[in-house]
Amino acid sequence: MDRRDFLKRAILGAALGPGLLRPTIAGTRSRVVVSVGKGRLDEGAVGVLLDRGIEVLFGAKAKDVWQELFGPGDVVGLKVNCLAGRGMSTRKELVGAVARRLISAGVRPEDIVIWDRANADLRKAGYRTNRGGNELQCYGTDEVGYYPALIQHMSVGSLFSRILIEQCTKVINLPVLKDHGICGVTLGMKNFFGAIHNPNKYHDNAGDPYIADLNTLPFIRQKTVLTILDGLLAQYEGGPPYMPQWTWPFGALLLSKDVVALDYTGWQIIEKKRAEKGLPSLREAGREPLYILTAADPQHRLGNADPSLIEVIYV
């Protein structure tokens, strides 16, 4: 076995983390918290939504949760979604609120990496790219490149971002609540298409089973501590580009340790809005996101897509 094969096997065979980091096991009940606000969307107001959601999700004070999940020595990747520019990307106010809480938990600013596929996408969404120094880091995979070994797993064969593979010890997934013109919805699981070099290969059949297969990779499944879905402004048609005529101010964050349950909940929110607006269901439109159901099946066991096993709490 050469060094590259050894590293690949080490990546694929990484051990589960302890305590709160252990992923939800399919078949047990999952909790999704929808933290809803009104009016202001500045960082302070978003921080209130975030703290409230964390406390209900974990049943503990927000400060204690952050200190349990993160601390000195962690390099935390904040995986944002910036493809659609300022209108429909992960909002800087949410990223700022998360970063402040990580720093309060003891994570150094220079060990927090705001990242996506490309620097240009980050800048288009309003972020200031930065690499180096003792401040928050913000850069795309194009800045550092892809891990050189092709990783083949189930239906997926891709190069993966060095940021995910080599730099981050933990990841917070920060997707956006929006429609997708091919895969039905683009929420938590699909956000990791931004970590591979060839996502164009995996949109056939509305992303099923590719999105589910991708998320079973241990370095995604085990490094991702938490998913916080940005639903402050949501889009129910025309995605992934920003189409303001099909957006609405949902004004909420969705939080869960179970990305499948979160994606299922987000899917239902989008379906409800489509029905309100007289649009066909995603099934009728030929792009039902069945990859969410696949992710919950006995082969994948990434979480729950059975509504009887999902507790949705609006606060």
Second form
Amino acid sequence: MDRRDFLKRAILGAALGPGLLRPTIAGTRSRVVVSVGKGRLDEGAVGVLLDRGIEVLFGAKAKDVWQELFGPGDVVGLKVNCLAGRGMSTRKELVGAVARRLISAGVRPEDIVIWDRANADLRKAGYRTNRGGNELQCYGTDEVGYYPALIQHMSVGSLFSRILIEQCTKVINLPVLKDHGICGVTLGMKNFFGAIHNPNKYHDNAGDPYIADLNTLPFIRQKTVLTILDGLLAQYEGGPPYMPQWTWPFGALLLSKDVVALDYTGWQIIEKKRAEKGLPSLREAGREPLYILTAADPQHRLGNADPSLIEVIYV
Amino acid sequence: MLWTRRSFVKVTLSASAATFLPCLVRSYFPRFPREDDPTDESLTEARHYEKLPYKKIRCVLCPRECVVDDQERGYCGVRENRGGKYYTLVYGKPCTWHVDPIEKKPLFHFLPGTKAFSISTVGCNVECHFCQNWQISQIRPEQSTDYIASPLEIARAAYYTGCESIAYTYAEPVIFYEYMYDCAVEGHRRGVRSVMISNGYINPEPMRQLCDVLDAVKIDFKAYTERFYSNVCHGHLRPVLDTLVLLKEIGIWFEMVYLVIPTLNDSPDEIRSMCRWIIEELGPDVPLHFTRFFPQYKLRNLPPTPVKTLERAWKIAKGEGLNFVYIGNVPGHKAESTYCPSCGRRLIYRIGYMTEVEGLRDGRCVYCGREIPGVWK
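Structure of the form predicted together with its partner chain, please, following the form predicted alone?
Full assembly next; the chain just shown is listed first.
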């Protein structure tokens, strides 16, 4: 870093404020940016959406934001969602665009880990798994295992992925905008079910309060710098598996520093689409995602689920 | 007898075989191969499920009746929907096996002093916060490097290790139902019986079918309150009560274990109510084992059960009229032994897993002749 860079980063840091990485506190206003594109969304086009979203979310140039958030020495985990195969998993175009920006910010390719629960899931979704070497890393928890100590917190008691606990210093959460047959929707918070060894135990009562409880764990809260919800192709019914008849090309990325506000916004988008298609609301379907409201309650304080405290900006 | 070279060789070989074969049998040690890749799932179609529209299924094996989407798994984590067909991922893949005394299960009225070839796969259909085997019961198949052993190989291993029975135990056998069933069938072909050590959280029809191939069942009865079942085990009480009544109706031998956990299920009122229910619905001859809790898994904030609490439970159960009440996990306690309910003499003496049948012959007390219920031969 030369003197010019140093000054630039110092000034940017001061301008963005020391709170850039501070977890959102419920009660303050949260911003959710919906960056919508049109036409074919290749990696270049997705990158444009991403930069636009970042700039509106942080109020600064995208390049500067990436450099402020990430830099040399960081090991950044990109938590994708790959259970539904190629049809309804985090798009490679989005992951590619994020990885490029991280590299531009000074993160070494080998310090970027694209991860999910299992190698097989990643491969099914079209990712090339790779561990070692100087290129992007891409592997499942089954490759490195779970941290051996049982971590017990609120209603959750689980083993956690070593990738999350031991390897990553920061995480970008990259879930998919989709319906879920038990929990109502599976968005940002629920994506961390892919980091524990026993997600099957926490779907009772539509995931409430387990999903909220899980996300209060410090290493999830503190390491997750950003959540980018992949809504390029979204699904309003029949999830989590890919059901093409219930998808629509929403063509958007949703970004927020407040994962609860982001999930609430995603939930409302799915409700709106369901209403348009003549489907019952998630409450009527018996799977209202109340865990999102729980995450905002005084016990959890993970973010905002009150629409009056969420500023949704379409760009 | 006129010795010829042929007859000499024949007799010599026979004598050698008679001498050394039992040694070979005694030294038999099953060697099941380990799977190479835990993610390489063996697939056997599940037996109790219904197909639903859009490739969904409903599992009807246990009372959860999970509705499972394509590519998803049920609560147990060992059954997966693949394109609208439901599969068990643990068939033929035990994660552990041991030769145990039958008293370890515990089954006290079933072939005392014999060995049980004990197996388990990973997975469970409840999540008890006090689970002592959570490292296998609360994980998924890909998180364990399992053995590979067909039902035939399990039955053979049980036979050659001198076990009278195969025990399906440690985690929860309901979730490896198909494997258990087929092992029991193979075992019976070799004269080896089968016992299921279960939480009883199973639907009536699968249980009924299973009883055709089982010889005894032990039910871990967690508590006599719905609150305990839902808060501490993530299950429900009613289906377990129904299973117990069904076992009684079928007539298969079964025993009950009640792990007494301080402050959670040890109130005298609860224990008294449970004993009354047992006497009314199951009869006074069902063996009931009060066992000692030790802090485990998610329940580490409570102390081990005081022996006095167990003794209080024992007194309540005896006072209510149960004939065979035991105290477990307290080696050397006199309530480990079996006494005749009529004459009070000791019939089976136990210290830990050491067993001596003292006063029982042909299923009767040798002192007073009272019939002692159980499976004795």
